[in-house]
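For reference, the chain that follows is the form predicted on its own, supplied as structure tokens.
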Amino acid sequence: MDGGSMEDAMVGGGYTDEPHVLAVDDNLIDRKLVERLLKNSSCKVTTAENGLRALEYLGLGDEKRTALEDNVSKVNLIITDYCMPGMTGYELLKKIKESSSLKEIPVVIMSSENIPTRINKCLEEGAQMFMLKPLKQSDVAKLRCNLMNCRS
């Protein structure tokens, strides 16, 4: 990032034009699904297929720390999938919450129910929105607006 100001590179949060999100569904079509999606908006996917890969991947497994720190810088949105097997998506929303290193990242939940009581309290515990499955182009393309601006 040559030439570029502190607080360019804090917008960037290290990327030029493809922000770099992590998308956990223990479902391998919504996985695809959503990494289509995110593709098409020219974002740079990394997948996995629960929450504890997804925290293996961010630094927070038992002894990976080390060896993954570096993917944290690199990821600037986290989606993922509310009901998975071992540890929802609400229990993995908390642990990056709870991290210093991960809680600045915005952390969407997509679930296929409309429930109005985990929508809450998803939200308060700070994720960034909750997205209802099937997610569509179009829930991408709002999705990548406000990774923009919170970024920002």
Given for the second form:
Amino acid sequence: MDGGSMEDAMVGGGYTDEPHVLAVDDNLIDRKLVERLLKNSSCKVTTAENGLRALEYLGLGDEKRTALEDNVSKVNLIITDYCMPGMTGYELLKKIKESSSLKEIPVVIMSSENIPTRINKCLEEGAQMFMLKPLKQSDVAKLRCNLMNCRS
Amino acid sequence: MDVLSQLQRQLADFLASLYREGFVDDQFTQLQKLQDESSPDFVMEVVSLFFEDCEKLVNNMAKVLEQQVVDFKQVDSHVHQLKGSSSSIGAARIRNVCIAFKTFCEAQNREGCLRCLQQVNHEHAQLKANLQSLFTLERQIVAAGGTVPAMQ
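How about the form predicted in complex with its partner chain, since we already have the form predicted on its own?
So here's everything in the complex, that chain up top.
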């Protein structure tokens, strides 16, 4: 996984001009795509290939590592695929919302399937948004605007 | 018409035919929009990853389908991956085969699955050849001093 470890420059007194997004997807192509989409929207991106890796990065894994708090304080948004082997996006969402240190971080769920019960379940569990794949640039722009408190 | 204009005309016509014949759809356009100076080979990279992934999935599915007792859940999960990837890059024909493929998995129909697998192979080969021609044309245009416009 790659992750920015440089300090964000404070530009114009703005809160995170370059929000740090953790993108979770088991599909390599989708990871590459979401990374590109997010980078094009001026986001710093860290990708993870499954829920466990994501939780480890966020400091909830079994292994304790140094600089965990650095990772947590720097992640402004988590975007995750729903259908993943092992831990689903929904299960990951639950773990995040159950954690006192992580529950404030907005979580967006993506899925290739438009299933209302699935969508409602995620929103009820605290997901900020549900997005249909494949994602387009306009979806990510909308996402950024909604979640990063940008005023247009 | 000079060489460059001819090549550009060829590219436009060729691209139009790919859309018209359903090889690619709007998501491919989205992919091209993601390519810029900071990631000039983005489309080619993603497409190459897709073809590698497709080949791997097809080989895995063939193995599973050869077994005495077929684990259709496994086949289905591979089809799900392929459907996702093909949808993400705009490989419309392959995605459509996956939709049919999924129903055969659910019906536990080995013959139907094998037919779909053959179709995937066929479409994979065709798309690969088509996109290689596309990339060659683009390279020729750049070599002749032109730039490659994004598809409208």
